[in-house]
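Below you'll find only one chain, the form predicted on its own, shown as structure tokens.
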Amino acid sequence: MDKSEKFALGLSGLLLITFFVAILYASVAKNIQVPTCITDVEPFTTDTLFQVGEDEYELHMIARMWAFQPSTVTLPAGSTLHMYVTSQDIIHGFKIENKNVNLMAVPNSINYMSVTFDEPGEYFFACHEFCGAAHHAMAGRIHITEDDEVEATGGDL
């Protein structure tokens, strides 16, 4: 092995270790969650929003051409939302604006992520994977209110 190959191999190993340490630091020290794929649960066929604890909600979201079900979710401020996202047709993306949430909605699998909404306001979400002619219209919103209103509606264009 010549000098340039050793250098490339050493640099690759150093970068691998650096990235592993960065992910470990983000996970442990900063409590940043990495999206999770759940493979031991059958994908659901209906969207559901239900309360699982005080200020804690679980959402089963289904991506379909070209809509999310539900397309509008209303929760009180301070709520933690546990999202389970799946698709019934093709691969879709799911990104919430101004939040660290970016999931893939993949047929026959469920992706999970949890997010807390501390501030009242509108949080828009959209599909970020091109999925066909009406991809640009595949969006929705999470409305965070100051009162205790909870609701999940919509899903069709």
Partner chain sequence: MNQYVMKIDKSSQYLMAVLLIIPMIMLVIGVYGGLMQTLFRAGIVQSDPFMGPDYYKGLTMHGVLNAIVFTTFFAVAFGNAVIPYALKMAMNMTWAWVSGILMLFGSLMAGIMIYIGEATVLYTFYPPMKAHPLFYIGLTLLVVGSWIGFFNWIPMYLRWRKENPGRKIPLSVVGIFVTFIVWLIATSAVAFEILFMLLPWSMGLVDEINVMLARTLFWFFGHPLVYFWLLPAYVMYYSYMSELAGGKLYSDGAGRLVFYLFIIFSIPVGTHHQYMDPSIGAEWKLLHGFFTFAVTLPSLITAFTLAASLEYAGRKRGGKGLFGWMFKLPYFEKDRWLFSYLITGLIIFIFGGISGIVNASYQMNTAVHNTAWVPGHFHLTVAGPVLLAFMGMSLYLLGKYLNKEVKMKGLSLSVPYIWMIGVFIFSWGMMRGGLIGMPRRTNTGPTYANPDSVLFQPEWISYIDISVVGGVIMTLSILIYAVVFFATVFSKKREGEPELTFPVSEAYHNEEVSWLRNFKPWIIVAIILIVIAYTPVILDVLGSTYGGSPRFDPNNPIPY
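Since the one above is the form predicted on its own, can you give the form predicted together with the partner chain too?
The text that comes after this line covers the one chain and nothing more.
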């Protein structure tokens, strides 16, 4: 190896270490996580939404061909939502617009992520894993309101 090669190699190594440290910083110091759920309970078969604390809600969502249950969720601004997601049939997935929530819904497994909605507004989500003929019509919305409404509705949008 000549001098310039050593320099370039060192720089590349440094670059990658920087990236990796940034990832560790984001997960440890900023607590930005990827979904994980190693459960020891069988996946739920009905969808529910209930309050678990002040401003905290738990949602059990079921994805199926070709709708999310529930497909519309209404919550007050400032709520933290603990989302548990499974699928009733094949693989689905979704990402919530403008939010760091991206989950695969896999049958016989439960996926989990929690998210806080501070800004009122409408948050759209669409199924992003091919799930058959009407995959492109499988979507839903989370409404974040200024008042204290809480509601989970639908199956079909």
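Positions refer to the first chain, counted from 1. Here the rigid core means the biggest group of C-alpha atoms that line up within 1.5 Å when the two forms are laid on top of each other. Computed from a predicted model, the values in this text were never measured in an experiment.
After superposing the rigid core, the Cα of residue 23 is displaced by 2 Å or more between these two forms.
Positional change of residue 9 between these two forms reaches 2 Å or more at the C-alpha, relative to the superposed core.
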